[in-house]
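To begin, one chain is listed below as structure tokens, in the form predicted alone.
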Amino acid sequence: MSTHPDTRQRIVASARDLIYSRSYADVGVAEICARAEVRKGSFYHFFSSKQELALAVIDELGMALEDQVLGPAFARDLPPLQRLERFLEALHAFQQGTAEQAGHMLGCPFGNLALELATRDEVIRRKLETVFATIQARFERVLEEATANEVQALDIPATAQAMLAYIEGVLLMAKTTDDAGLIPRLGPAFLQIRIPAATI
């Protein structure tokens, strides 16, 4: 049994790749161990269950999202609205890259897991909810900057949530049609989403 930290990372990376390319239910512990080239004893040294591994996979995917999409897209070297445009470009590049590696569109890894597990596993549902809240918060900060001097009031949290919902829908459709090009084609509508603040 290997207890080296690198062993844990191999397990997480193997589970990430298998679950993202297929599904949580379709991938078992034995297959993950075979892919990572570790024994089951090593798996259970680091993870008490497949659910606990899934939480680590979500963390791993979250770091990839930050490194490859959110961080570069929302760097403050551009005006706020141009950062949203760059977000679409980074998202398209990420999805196109994964599609080329896998041979087909994989969609949003968090959306995939939410569709599969949100009604079956409350722990994983809450973890995914946190990921989506993190993405929404990035949209909110950009919108706050972009609308700071506007006269028309904007419901920033609702607009950010609507933008997130729209993007998740686009990714679902892109996966269904196996076409990453749907992201730049439908991107202009993302940039036009605006929900006015309620007036009393």
Given for the second form:
There are 2 protein chains.
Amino acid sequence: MSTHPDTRQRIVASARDLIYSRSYADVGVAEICARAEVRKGSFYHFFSSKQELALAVIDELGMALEDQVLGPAFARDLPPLQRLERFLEALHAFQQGTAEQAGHMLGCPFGNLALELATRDEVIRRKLETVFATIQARFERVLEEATANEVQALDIPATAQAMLAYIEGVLLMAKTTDDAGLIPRLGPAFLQIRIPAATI
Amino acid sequence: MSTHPDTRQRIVASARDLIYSRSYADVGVAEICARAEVRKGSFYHFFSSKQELALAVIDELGMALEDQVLGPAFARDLPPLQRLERFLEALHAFQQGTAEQAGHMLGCPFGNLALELATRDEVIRRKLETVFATIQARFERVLEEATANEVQALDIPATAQAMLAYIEGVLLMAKTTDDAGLIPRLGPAFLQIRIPAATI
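For comparison with the form predicted alone, provide the form predicted in complex with a further copy of the same chain.
Whole complex next, starting from this chain.
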């Protein structure tokens, strides 16, 4: 039985690839271990359950999102609205890359897990809520900068959440139609979304 | 073994309720038969596979959407943009009603199935694509009426698809946060979505 940290990482990477390209329910511990080339005993050394593994997979995907999409897109070398455009481009590149590898549009891994599991696993649902809150916070910072001089007050948290909802919806439609081209075609409309602050 | 048409309907209704509140993979034929109070032999008289049942469930849900949401919302007794507002209200009422019954926000049954199955079942993916196309066509008709006198030309199919994507995204976020209140809070922004026609 291997208890080496690399073994844990191999298990998480195998689970991430299998679950992202199919679904949580469709992938079992035995298949994950076979792909990672580890014994079941090693799996249970690192993870007490498939749920605990799913939480580690979400962390792993969250770091990949940060490194490959959010970090580069929201770097402060561009004005705020151009960072949002760069975010769309990075998202499109990431989705197109995974689609070419997998043979299908895979969509948003967090959205996929949310719709599959939100009614049945409260721990995973809350974990996904925090991932979405992190992305939403990125949009909020950009909106604060971009609208600092605007006359009409914006409900920044609601607008950021609406922008995230739109992105999730575009990825859902892109996965359903198996067409990553939907991201550049529909994506730019997310820059128009504005929810005004309630007037007192 | 019952081959009565009512038996088929009971099987479809049971499958609809179980799959919508959990997931496709999580619900087996045995559980569907138990809930419908039919024997497995009756199930296989009507359906050759779980996939064939899923297609019947999607048809059933499509008819419910038409009767309870789309039909009443898009009746032509109101001007076009007010029909879209009525659509949002009907959607909120439907989602709130099912959430109260189920104890959780269930989201969009078509979006749920799309994210769970689009990479693994091409027949179900195509079926869901046609359901989304039907909803999109409703939005297109309203946009044609609403923008007939506008100066700036709109890409009506793209705008309608973007509106649908936004609604799917709001339902995804509402399910993830288990909060139907997101529909009235974020929903109205879908009236702002505009994708201009490409200039030649």
